[in-house]
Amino acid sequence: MEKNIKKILETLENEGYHAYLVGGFVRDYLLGTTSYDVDIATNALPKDIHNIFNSSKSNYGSVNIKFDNYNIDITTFRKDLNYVNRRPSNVIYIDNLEEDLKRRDFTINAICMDKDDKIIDPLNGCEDLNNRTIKMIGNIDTKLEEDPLRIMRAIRFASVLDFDIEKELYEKIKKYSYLVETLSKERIKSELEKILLSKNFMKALKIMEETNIASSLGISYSHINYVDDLLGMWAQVKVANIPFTNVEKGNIIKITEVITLGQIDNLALYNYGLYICTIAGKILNINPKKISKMYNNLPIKSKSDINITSKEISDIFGTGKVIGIIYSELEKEILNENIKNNKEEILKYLKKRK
């Protein structure tokens, strides 16, 4: 255990409280992977936690601490009551670890660890972890109706961890698939992005098809090549009404256009740039090193690189729109290597053209 995390647990215990690591950090630790999001559950009340750590940062009754790459939330044992819009309208602080764990979503996310690395597992999450199974805690109907995001989280964990969803939960996801339509588009985007970043993304997409969630969310795709870039993935997976920034939208459109071209040539590199062409190239199974070399060897990278001035063009063709037309023509001719980018050859080409 990282020494600063252990120190937080020891600090709480020295003040007379119980404190445990819980959730994804413990799950990932047992799976042998590194996590930097740390949840600590304690019977100390929020005001006590604030006083102990002299912290002013609070989120729904939890105290947040950051150091190095770690993001730590310290939360009091609680019961969540009367969910409204995915959040409990009433929270009761309690002094019972197991009761606190029962409010969580899946058994694999309810395994605890104390400061001595001892595992506390009253809900048998370790068994499900060993069996590679996503199993809901408590009444499945209630949990999914309280917070439909748990549907997307179950699918995401099944995909990212390559686990199976427990049969009863799977059938309930089918039953309540329509509830995902009540989630905000930002939440849907966030979950889908975590899925698309996983090389096992197709497992999630297939589950969403089988459970009618793909239909509910308006997800469509044909063949998808995994790339380690979200916009590259979004260029291949269409989802209705997903909120993208203007920059994201523009880049997705550009990547799609290059994919449609089916190749990376000098014109594509010139018009779309190295980033767009590298992502599109990965989708088209073109070696990024080859694309980078092509880009570095471009005879021109912008109109300003063309070795002729607008005055020299106007001396031949006159002023007006014709100058822009000539520049566009020269771009293509130079990039297609029909003429070299030197003044003498360009002037010769233009005089002959006239």
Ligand code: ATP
Given for the second form:
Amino acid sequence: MEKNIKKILETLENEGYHAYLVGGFVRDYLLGTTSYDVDIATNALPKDIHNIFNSSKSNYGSVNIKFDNYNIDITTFRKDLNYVNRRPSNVIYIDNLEEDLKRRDFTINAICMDKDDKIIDPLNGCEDLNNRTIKMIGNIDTKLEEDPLRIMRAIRFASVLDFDIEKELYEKIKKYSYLVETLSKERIKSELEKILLSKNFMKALKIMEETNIASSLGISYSHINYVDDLLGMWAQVKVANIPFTNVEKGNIIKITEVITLGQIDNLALYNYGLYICTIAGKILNINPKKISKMYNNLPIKSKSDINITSKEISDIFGTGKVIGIIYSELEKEILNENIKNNKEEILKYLKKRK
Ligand code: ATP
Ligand code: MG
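Mind sharing the form predicted together with this ligand? What's above is the form predicted alone.
Following is the full complex, with the preceding chain placed first.
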């Protein structure tokens, strides 16, 4: 294990506490991937953790430490009481690891590892990890009613890890599908983004359809080509009321427009730029190298590149609206390579047009 993470565990142990890695980090480690999101569970109280690590930041009683790319949350063993709106209205700190594990969502997320890499697994998460199964800890009805985000997490893990959702949990997801409507749109967005960034996203979409989550969330799509770009995915998967920033919204619309064109030509590159066209190109199965070569070879990249002045245009056509019209026409003719971008040829074209 990374030596700085080991050091954190050892520091807590040396102070007389128990401390274990838990959650996604251990799960991913056992599956052979490194996660930079690290969760540590301990019986040290938040104030003790603060004292030991000299930290000040704390949310929901957990202490956050960042180094290199690691984001480490140290959380006191706890029991959640009386959930209201996805949050326990009360948390009590406890001195028992197994109790802490029971409040978690899935068995694969409740495997622990100590400072010596020893696995501690009272809820048999390793078995489910080996069987590639997502199984809820405790009473499924209670767990889903307490926090419907667990529905989205189950579907996310099923697709990202390519695991199966255990049968009873699957049926209960159907039963409680309407509960996802109570989740905040930001939460839904962030879970869907993790799904859409995974090549296996279709599995999640299929599960969401079968369990009615798709209709609860207002998800619609036709054919989707996987692209390693979130906005490219959002341009293909429509979901009601997702809180996009204005920039995101604008780019999604542009990508959609280029996909609708069905091809990338000079005019598209000129109007939408290289970034949008590269993403749309990936969706349209057009080689990005070809697109960037086309972009570099564009005869003009903006109106100001056109080799004619507005004075020269007004000398032929007079002033007013006509200048803008002529410029737009020239743009098109030059980009479509009907005329070259040099003054002589442009003037010849304009005189003829008049
Ligand atoms: P990842 O970090 O890859 O998204 P993760 O499982 O580590 O996955 P986190 O949000 O980092 O997810 O949560 C850390 C751990 O906290 C989980 O593994 C799980 O044990 C517990 N946990 C997280 N969210 C919930 C929840 N909604 N209900 C119950 N337990 C949860
Ligand atoms: Mg995590």
